[in-house]
Amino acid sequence: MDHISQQFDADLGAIKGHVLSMGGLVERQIVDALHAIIEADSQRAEEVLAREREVNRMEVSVDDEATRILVKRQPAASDLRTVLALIKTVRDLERVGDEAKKIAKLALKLTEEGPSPRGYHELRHIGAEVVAMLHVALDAMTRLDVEAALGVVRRDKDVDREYKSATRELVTYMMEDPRSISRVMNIMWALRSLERIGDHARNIAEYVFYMAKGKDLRHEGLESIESAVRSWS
């Protein structure tokens, strides 16, 4: 029994470094991509792109090495929760690599269409946001830390927030100089993709609920989610 548990725990370590290096990789396609649409960096873009295909890739490598391990090891509990999670922040990272496409793809139009007037400094900000966001969910996850995840669910309401600000004053401007509506969509269109990307990050940190406490808080409130991260304390 001991070696069927060391092999589950060696079988499961793997998946959860795959999911790693997928979150890393599809860090990096937001960043390249905030960078080709702000800098105008079409070679940037067209790397994007190119490397999609390798984050679809790791998607469906680590849900055949799940669907493997649930096949063989058929694990109970705090075990089967894990695995399950994985598989959900798998799919959640392989959206997220959807958006940084789509902002890349943006910023290729752009390079076309000329800059926007407006928008670069919400794209910088809220990108660096969502890519923190990201970056602390999966660390989360990785050390089971409920108070960090907490920590990502509380910043995608200002997220939220900023993005529905940013949306406002894009409008207002577009509807006072009419000529720079197209390249000025395009810059909402990105800072949609961002706001997305924190809901996908918001979702992994909800995970990590889940895999510590086997509670699903999804589509729960932050106060309601606050409350049960302090009745775990």
Second form
Protein chains: 2
Amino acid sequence: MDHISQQFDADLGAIKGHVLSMGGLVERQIVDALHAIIEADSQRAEEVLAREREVNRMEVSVDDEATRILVKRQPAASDLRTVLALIKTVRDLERVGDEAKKIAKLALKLTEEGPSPRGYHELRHIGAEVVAMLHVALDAMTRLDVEAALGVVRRDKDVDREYKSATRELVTYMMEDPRSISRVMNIMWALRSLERIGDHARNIAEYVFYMAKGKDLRHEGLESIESAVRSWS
Amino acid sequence: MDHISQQFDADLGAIKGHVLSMGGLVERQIVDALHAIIEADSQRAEEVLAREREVNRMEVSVDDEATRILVKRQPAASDLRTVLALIKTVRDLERVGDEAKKIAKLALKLTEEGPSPRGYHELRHIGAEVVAMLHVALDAMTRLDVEAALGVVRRDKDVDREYKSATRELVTYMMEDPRSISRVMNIMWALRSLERIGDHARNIAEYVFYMAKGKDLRHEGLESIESAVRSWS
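Requested next: the structure of the form predicted in complex with a further copy of the same chain (the form predicted alone having been shown above).
Starting with the chain above, the whole complex follows.
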């Protein structure tokens, strides 16, 4: 029995490691896609597109590993929750990779159409924010740190607010300079992708509550999540 | 043993039923949200927003059921695949519900800002298309019909193409009539939500391949999916 549970822990540890590697790769995809769009670096954009396959491959491979561990070890309760949360996490990470790919494609369009006259201030700011959120969420998952996960949920609120205000400003800008519309729209779509990435980071943070405490807080408001986390400490 | 497997089939049948009910509710959410935006019907939009809780509740409840069946029955191979695919399906359905909510909110904005001068032709058309795709995907899941699932993957390609062309036309329209930008942007966001719903329908169709044949074709191109389906028939 002890031997079996040691083996299970080793297998689970390996899967967690692969999820984190995938997280690292996906973070890099966002960073590079943002660099490509801000610096009009089409070379870098192509690299992001080329690495997308690797992200997809990792999703399928972690998914396989997790299914195998369910068949072989039939884990109960908290171990099962962990495996299910990891399966969901890679799905979110794959979608983050997808958004990075979209941003890289927008970078290629912008290198053709010429740079956005509006600059990239919002992209830079919100981009840094969501990359940090994703990093913290994955780190919280490793350490089952519910306080850190709560921090990610809070930051997602800020990102949503900043995204809305950036969108409003870009609409105003387009109205004043209609010839820029098509280029500014590319920034708009890139911001939308970043806002989604923030949502995925929040999802991952919410799986941490589920892994650590067995609580599904996905559709709870911030206040009730805060009071749940307080009750655990 | 026979009794246990009968019990498992009954439990699994119940979960499938709940997934389909959730699918039905989510379809209605899209239809109503589109009606709200096209007919400037804020009452209907509010109904969609109110029902969003129900969608979320269903996701959590199916997820719980599926986790319980894994703990209690420890299914192997194809049964396990089915349970995992159902867990993923409700996640996609919940996100479709989220997109419907976004469209309903855009409907409320449009009733304030005045209707889109551009009309709703594209919304109507692409909306009908993705609702049908979602319906076929869930139906294919019930009958493990890989041909029907392939049809959904093909239609998603068409939707992506139509979405791109609609977006281009709307950009042109905004350039010609900059005062309409903010209202036309609402149509743009609603189209984006529909395009996402098409992606989720495609995801669900891809789970059908996995449930029926144990094949993960999520990141394959259309051609290799077609040749896999041909090889099964």
